[in-house]
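First, one chain by itself in structure tokens, the form predicted alone.
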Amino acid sequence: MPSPLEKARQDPNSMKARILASARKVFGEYGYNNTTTRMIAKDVGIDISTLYYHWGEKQDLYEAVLEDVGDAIQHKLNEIERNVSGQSLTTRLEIALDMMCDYLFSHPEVPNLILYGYFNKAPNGVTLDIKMTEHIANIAVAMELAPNKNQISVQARARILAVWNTVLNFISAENFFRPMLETDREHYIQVVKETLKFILVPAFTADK
């Protein structure tokens, strides 16, 4: 039998998706602890037992946001190996930073839950950690910085973790770097996407 989260992804207008994506956001932009199935539902339109009937109590729903975000997060890894296949390590980056900048703004939500995953305590060990662990190991064989994934050093991770971690912040600090720029926001993710290649492509390019 298809999960709820199945379902939502087989009907994207059907009620589970509709809550779906609203708790993507109302997770998103509060963390766990700090959002109820209320808040949910009034962001929906529909009564807290509508809610209930479709995904269960607040951890199930949670739940199937972390899974959904994970899922949708190995999808773009994916799809940009594809586009970076037999491009130079300059070249990989580039594109890279720039997909994924350019996913992740347009999904705020996904940087914010990813880091509120980090700093605040999840209910019953539930969190990103194995999909992340996941998406390092593809990230460093498509950067070269290991031969494949089940020979990747704590450096290579470290490096991967740099780069992620600075996109991240980058993204859920919007609101709080981009007035100290005096910028708007097509301009502020511009200035992001040149300053990490800045950064990072000489950072992994030094010693190939």
Contents of the next structure:
2 protein chains.
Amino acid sequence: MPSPLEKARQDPNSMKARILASARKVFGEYGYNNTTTRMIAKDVGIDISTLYYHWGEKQDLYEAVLEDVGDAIQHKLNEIERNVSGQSLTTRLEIALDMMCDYLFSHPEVPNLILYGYFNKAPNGVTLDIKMTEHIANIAVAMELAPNKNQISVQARARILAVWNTVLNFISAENFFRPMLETDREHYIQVVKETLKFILVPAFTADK
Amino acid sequence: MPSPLEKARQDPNSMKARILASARKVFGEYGYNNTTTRMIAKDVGIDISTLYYHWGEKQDLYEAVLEDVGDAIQHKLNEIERNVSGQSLTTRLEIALDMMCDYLFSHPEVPNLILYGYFNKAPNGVTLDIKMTEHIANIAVAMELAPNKNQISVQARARILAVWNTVLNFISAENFFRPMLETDREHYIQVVKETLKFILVPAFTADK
DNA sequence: ACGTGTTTCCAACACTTGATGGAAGCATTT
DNA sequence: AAATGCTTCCATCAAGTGTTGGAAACACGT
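Let me have the form predicted in complex with the DNA next, following on from the form predicted alone.
Whole complex next, starting from this chain.
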């Protein structure tokens, strides 16, 4: 029995899938509490009842979006892992950073949704919670910072969290940070990558 | 002619001041959109009309809170600057970090409000925007990373932003991060400081 | 052409929210 | 005691929200 989310992915033109795509976009821009079901319906170009017919409660739709985003990240992490295998630690880190930044900068709703998940007292973030722990572990193993998923030191986890969050913040708060750095978008991306590499490399190569 | 905010500070027991304090607390916990004027009034223990009588629109009250918090940060930065003057760069950084962490961990509404300011599409964050640029410049000068406020390289600003944000995130998202690190509060603070120092020191001592 | 099951929309409901008008309470001066 | 000005509260409004019932439109096998 396929979940609603799986069903929506089977046909990207289905109403279910179109609603999910709009929901991801709008939730990603305004957050859960500042998004109304009417806004999403309008973005799809349908009546609000049609939305409820397909997805039920607002919260259910939101959770589907979070799951969708979580899967997308996992997918990207896997892709990165394939690309960096065999390289030296420093090279791995740099490639990983580059790829992740490019992905997130072109899908800004992803970091937005994750950060909204942290801070808002919004509906239970259980789903996201589990995923995050999972992602952190995956990053650690992919970067060979730990022998396996169950043996990651608190310090290593904290450093991954720190870097991961710095990435998310730079992207989500671009509209806020960019004026402060007085750069255009292209240069901003450059500076962000540079800054991250600067922080990242010592953080993970120092005591190895 | 004193501003409403100044007026409220003159007597901390005045109704204006009590409302401001509650507003800071509640806005800091739930963010602008998730806070109702009724919640604040209830926290003070007064009727909602009394709140409107003293502060007018919700947005005005919010802006007063942001200004209040901005001033508090500036005050803390000044205190830190006095404490670190004369020390070596590394010592300055470590002391600054320690003091700022202690302050923010015991006033979690401060990082919350700042981060809400970044991410929410809420009312114009102009006030906060100006303050932030100012704070970054002050940090740079206090840490002697730049000769004066008007000559801070983009790279230096980006690094300060990165570290500053990492601090805010670790504190605001404590409820989210701490389970992932499986530590108690005391140990969490320790790990955060340690991680920050680890990131901070190379970030500001490497190319000086 | 007809029936059946699915999909879409219109209209409405109950509730919350920001905001206000006006009456009552309180303090101070005359 | 009366008058005045400030403060507080009750009752209410208008707009917006999540959600639903039911009627129309549609697709499609018979």
